[in-house]
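Next comes just one chain, in structure tokens: the form predicted alone.
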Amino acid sequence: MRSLKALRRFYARYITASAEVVDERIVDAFANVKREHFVGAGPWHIPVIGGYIVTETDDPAVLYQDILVGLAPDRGLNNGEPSLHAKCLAAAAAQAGEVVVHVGAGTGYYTAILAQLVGQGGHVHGFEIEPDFAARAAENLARFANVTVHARSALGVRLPMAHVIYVSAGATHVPAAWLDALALGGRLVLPLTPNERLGCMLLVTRLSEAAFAARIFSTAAFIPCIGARDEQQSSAVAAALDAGSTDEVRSLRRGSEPDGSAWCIGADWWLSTAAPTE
């Protein structure tokens, strides 16, 4: 007899290990955290070339594939790649008791894994601008009480001071404010997405006050982040992904003039070849 529990075990297990993922947590969060409690009741539009196509089913074993799931295919709008957040969440190292920001929370999926990984001594505070989804998040991550929604951009606001920043939704630059809500040691992970190609998955660990630490670690699409996308920087992005090997980028510099190190220059920031410096 097919056991739900056993499928979202294997699912967890084949996602992570597509990801190249080894943190046993990450494995244990995907498993424990059932995936039909968030994306609304089946059947389910599933995103191929072209547009969607529907399961035709509404058993929930068919959640567990390593697929996008439409929350709202009229926007375009998806429960993401599952392998692709394993690698991202990897990436983040969200440890037990720490102080996470999740930007785009959607429907709180992603959102209730990070608050399995942070645990009850952490929190996690999910920032989603879609009215809908905020309030189907509120409703879905009632029961974690280390999650707090908001119902807003996490942009034009104060943030907490936080371990991690987890963004679900792509920038075509680098916000101040996130920079400056890291804690000492904290991560941001961060889809860098120009206009006109593919972006990628950046990490900025933030060493000191002024020293944060950079690196490329993965392609990326993701829909657009409201309010984080800029036509002269999204340009200056695709320039920098079309000319250089992204395994060039060791640091985030701000502040400073670029110089000959510099892999992508940004308004108020650039990406450089060299290690990170005070």
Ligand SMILES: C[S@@+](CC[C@H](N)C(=O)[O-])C[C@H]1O[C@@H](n2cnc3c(N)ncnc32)[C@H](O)[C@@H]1O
The other form holds:
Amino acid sequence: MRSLKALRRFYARYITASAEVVDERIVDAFANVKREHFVGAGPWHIPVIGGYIVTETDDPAVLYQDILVGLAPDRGLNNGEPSLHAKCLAAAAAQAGEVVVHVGAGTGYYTAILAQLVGQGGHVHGFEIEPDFAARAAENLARFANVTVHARSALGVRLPMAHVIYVSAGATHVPAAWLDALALGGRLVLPLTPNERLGCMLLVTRLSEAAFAARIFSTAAFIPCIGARDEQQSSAVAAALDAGSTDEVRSLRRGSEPDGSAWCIGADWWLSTAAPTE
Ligand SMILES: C[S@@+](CC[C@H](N)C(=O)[O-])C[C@H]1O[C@@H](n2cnc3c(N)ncnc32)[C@H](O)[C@@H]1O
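Next, report the structure of the form predicted in complex with the ligand; the form predicted alone has already been given.
After this comes the whole thing, all chains and molecules, with the earlier chain placed first.
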């Protein structure tokens, strides 16, 4: 007999194994959070190359696959791919008691998973710029005492100091304000997505006041992060992705002139193939 609980657990195990994620806390978080509470009533629009297909059923069982789900298909806004998020959540490594800023909370599914990971002693601030999504997220997350939904952009606002900044919309650069908001040891997980081509997932870890380790850990396609897009930096990221191996990236630099180790040069930041320095 069909059991949604069992389907959810298998889905959690399947997407984490596909993403080579071994953190059992992430498996449990995916197994515990009910996707059907966040993606609206079915039947659902499922994005495929060139458009959407509609599910034949409104049985929530269909949601427990490694598929995106349309949240507002008319605007091309979707609930993201679970296995990609499993990878991103593993990179972010949110721990119990930590403070997380989630940029692009949508209707709250991955915000809820982050809330599970930080537990009651931690807090997740979900920022969502689309007013209708922010309202849905606030409603969907009302029973999570450790979540605050901010119905506004995560740019142009003073962010709380964060152990994790988890970005779910594509930027062409690394906003200085987000680096400033990272606590020592804090992690920024950001889709770096140029206009011209497939982008990548960047993990930046603050090692000290001025030293940042950096690593690219996946390819990525995301809808644009409003306020974090710039033509020139998009071209720089596209050229870097075209030219060089993403495995070579080791640090993010700011406040210094790019040297021969530069892998990608942004406006006030650059990625280096050399180890992090102060
Ligand atoms: C790809 S959707 C993902 C939503 C959600 N994370 C999910 O997977 O269900 C990206 C979201 O980022 C939001 N967004 C874009 N730019 C933003 C910004 N500057 N601040 C806050 N939210 C933003 C969009 O409105 C959209 O809802």
